[in-house]
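Read the single chain below, which is given as structure tokens and is the form predicted on its own.
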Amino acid sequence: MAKLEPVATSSIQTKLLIGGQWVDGLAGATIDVIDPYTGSKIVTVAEAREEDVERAVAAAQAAAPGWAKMAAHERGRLLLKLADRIEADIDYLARLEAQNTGHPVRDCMNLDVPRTVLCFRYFGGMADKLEGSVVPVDAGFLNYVTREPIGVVGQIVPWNFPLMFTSWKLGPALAAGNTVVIKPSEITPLSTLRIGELISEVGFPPGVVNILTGYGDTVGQRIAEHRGIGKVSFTGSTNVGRRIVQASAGNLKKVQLELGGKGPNIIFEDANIPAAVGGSAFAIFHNQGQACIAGSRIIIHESVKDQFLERFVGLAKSIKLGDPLDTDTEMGPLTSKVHHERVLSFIEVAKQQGSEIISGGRTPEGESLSKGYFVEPTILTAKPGDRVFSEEVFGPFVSVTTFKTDEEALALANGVSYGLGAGLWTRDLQRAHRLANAIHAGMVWINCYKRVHPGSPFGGVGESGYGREMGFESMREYTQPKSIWVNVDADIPPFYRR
């Protein structure tokens, strides 16, 4: 057991970043940031209000022309410097993220910070590779299409992976030449504020990135409706996503939404069972199940259900719950008290609808875990009509449903309103490709789950939203095409005759 020291509160940034300056909110309001392991306050951060959004948008607008005109390779150079600085800061960032979110620090060290570095490096290299096109048109004319930045974009980061999602938002937006007003969750703002400090250290011009810590119904709402913002990118719940769309109608701004999920994880009779068990556990229990792409619905062939569950339940029971700053901890607490209560409420919902609780389904015992927002890894049965089969729980909470035929498995997989991520486990490659094409989802993993990379587009369909994070697709999301026509030597006859 190696218990790491928490980050000293005196070193944590707690103010707003507007126009290159760290400032208090104009209203003087504050927000307490809570440690989900102890239930105690870590720090108090400034609470932005609508008037602070006005200041941040003005700063972003002032910085926008210079940032857009900067040579693309220079924007890329700053993103690469930021990636290097984050990598050098891994110990501090990993402890800060663990302390604020409840992520086990081993995950922060091995996944969250490295993925953040990789993302900024990818888009640092992408900045000068955004190409236009020449369109074959009528003889005598040249038509070329360029892509230009949108201008000022608003970004709203969720609480489940705040550090990683900050890079997913900022990387492509900045590489494409936009300036940003970004709002981290009021629950988990600390790592985004730290990124703001590093952005200032490596030399980004003032106003290019502005960070506002505040609530969704004030700051988030104003970002979504502000006429000075040309695009809003939101990651969060489907219900809030709908409100973002409504608020954006004032200036018909571009909207990108990465919303909820209810990932089907299909295990066929010919699957490699040990691999499927390990992959399925990562799919649902990583980050306490607090992931939109979590494999929260195991859909398994009836012939292999028993042997799968024997291994899967044993693995779930072996997962070590504990202090997120302990390097031996494999699962930390849920990130907030409110969310903890919501996840536990689904246990009663499941029981009322006839589910069998196979394992877990309660808060763990033990004095060391008593103050934290813990839930045991939970496995239960579910029928297609059950709420736990169709509603996103967003916790270490997985349902098991059996099938007999491939057609039945596909119907179960597509039997919800979400369409974000999906997985399937089989040795039959024809079946794998056929089902992958037929599943209603933006991402499908075959014999693996939850693989992500900055080069691969990330996003969903249906009530999981629209638009894509990462990859070349995200550079398109943060730019707009401009078609330019040139009369080279065309003889244009008069349209009107005198």
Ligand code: NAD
Given for the second form:
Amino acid sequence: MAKLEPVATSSIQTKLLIGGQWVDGLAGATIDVIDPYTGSKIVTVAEAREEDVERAVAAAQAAAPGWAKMAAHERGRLLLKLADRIEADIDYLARLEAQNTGHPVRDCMNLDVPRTVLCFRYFGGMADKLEGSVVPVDAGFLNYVTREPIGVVGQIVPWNFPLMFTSWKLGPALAAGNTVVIKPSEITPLSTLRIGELISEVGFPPGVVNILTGYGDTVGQRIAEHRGIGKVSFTGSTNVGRRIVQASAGNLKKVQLELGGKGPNIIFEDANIPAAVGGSAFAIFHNQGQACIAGSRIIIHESVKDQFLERFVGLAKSIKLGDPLDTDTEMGPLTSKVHHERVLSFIEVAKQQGSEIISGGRTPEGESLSKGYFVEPTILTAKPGDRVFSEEVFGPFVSVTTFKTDEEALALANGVSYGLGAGLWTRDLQRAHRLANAIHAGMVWINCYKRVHPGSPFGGVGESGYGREMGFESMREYTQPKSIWVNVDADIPPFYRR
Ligand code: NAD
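For comparison with the form predicted on its own, would you give the structure of this protein in the form predicted together with the ligand?
Below is the entire complex, every chain and molecule, led by the chain shown above.
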């Protein structure tokens, strides 16, 4: 066991980044940032309000023409420099993220920071590869289509993967030539602020990235409705997603939404059971289940349920809960007190609706865990129609439902309003592809779960939202096509013969 030192609070950036300057909010208000392991305050950050959104949008607007005109490879070079700088900062960033979110530092080191680096590197390389097209139109005309940046984009980040999601949002938006006003969650602003420091350090022009720490119903709402913002990209709950759509209507801005999920994880009778056990545990217990793509519904063939559960419950019970800064910890606390209470409330809901709690279902005991927002890895039965079968719990909380036929498995998988991630475990190639095509989801993993890469489009269908992050798709999302017609040597007969 190695317990890492928390980062020195005096080193943590706590102000707003507007026009390249670190400033207080005009109202002088602040937000306490809480360590979910100890329940105590880490630091106090500036609280932006609506008037600060005005300042940030003005700074982003001022920076937009220069940033859009900069050679694309120069924008790419800055993103590549940022990726290198973040890579060198891994020790600091991983500890900061662990302290603020409760992610085990092991995961921050192995997943959150490397994935953040990979994302900025991918979009750094992508910046000068966004090509237009030439359309074969009528003889004598040249029609070419360019892709232009939108201008100023607003980005709203949730608390579950604040560092990684900051890169998913900034990477493509900046590569495509937009300037940004980004708002991290009021619960987890620290790693986004650190990225802001590194952005300034590697030489991004002032105003290209502006960071506002503040609440959703003030700053978030104002970003969504601001007429100076041409697109808003939001990750968070489906209910807030609906409010974003309404707020965006004023200037009809583009909207991209990455919302909740209730991922089906189907285990067929021919699955490699040990692999399915390991993959299913990662699918739901990684990051304490606080992932929109979590595999929160195990849908399993009745003939393999017992052998699967024997191993799966054993694994769940063996997961080491503890201090996020301890390198041996495999599961930390949930990220906030409010969320902790919400997740625990679902255990009562499940019991009332007749679920059997197979494992977990409590706040764990032990002196070292007593102040943190912990929930045991929880496995329970559920049937369609139960709230725990259809509502996103967003905790280490997985339901188990059995099936007899492939058709039944598919109906169960598609029996919720969400459609984000889905997994299936089988050795039958035809069944795997047939089901992958039929599942109502934006992403399907076959014999694996929760794989992500900046090259592969990420997003959902149904009430999981629309639009895609990552990959070439996201470069399209952050640009708009312009069709330009040239009369090269067309013979255009007069339309009015006078
Ligand atoms: P949330 O949707 O309230 O917050 C996400 C972000 O939106 C935060 O930055 C928040 O400040 C901002 N926000 C809140 N209200 C806003 C508004 N009116 N206008 C603009 N921005 C606003 O999510 P939450 O309360 O933190 O979590 C609640 C539930 O949402 C979770 O239990 C989970 O089910 C879901 N969730 C999903 C994801 C995801 O990755 N898809 C992430 C976080 C939460």
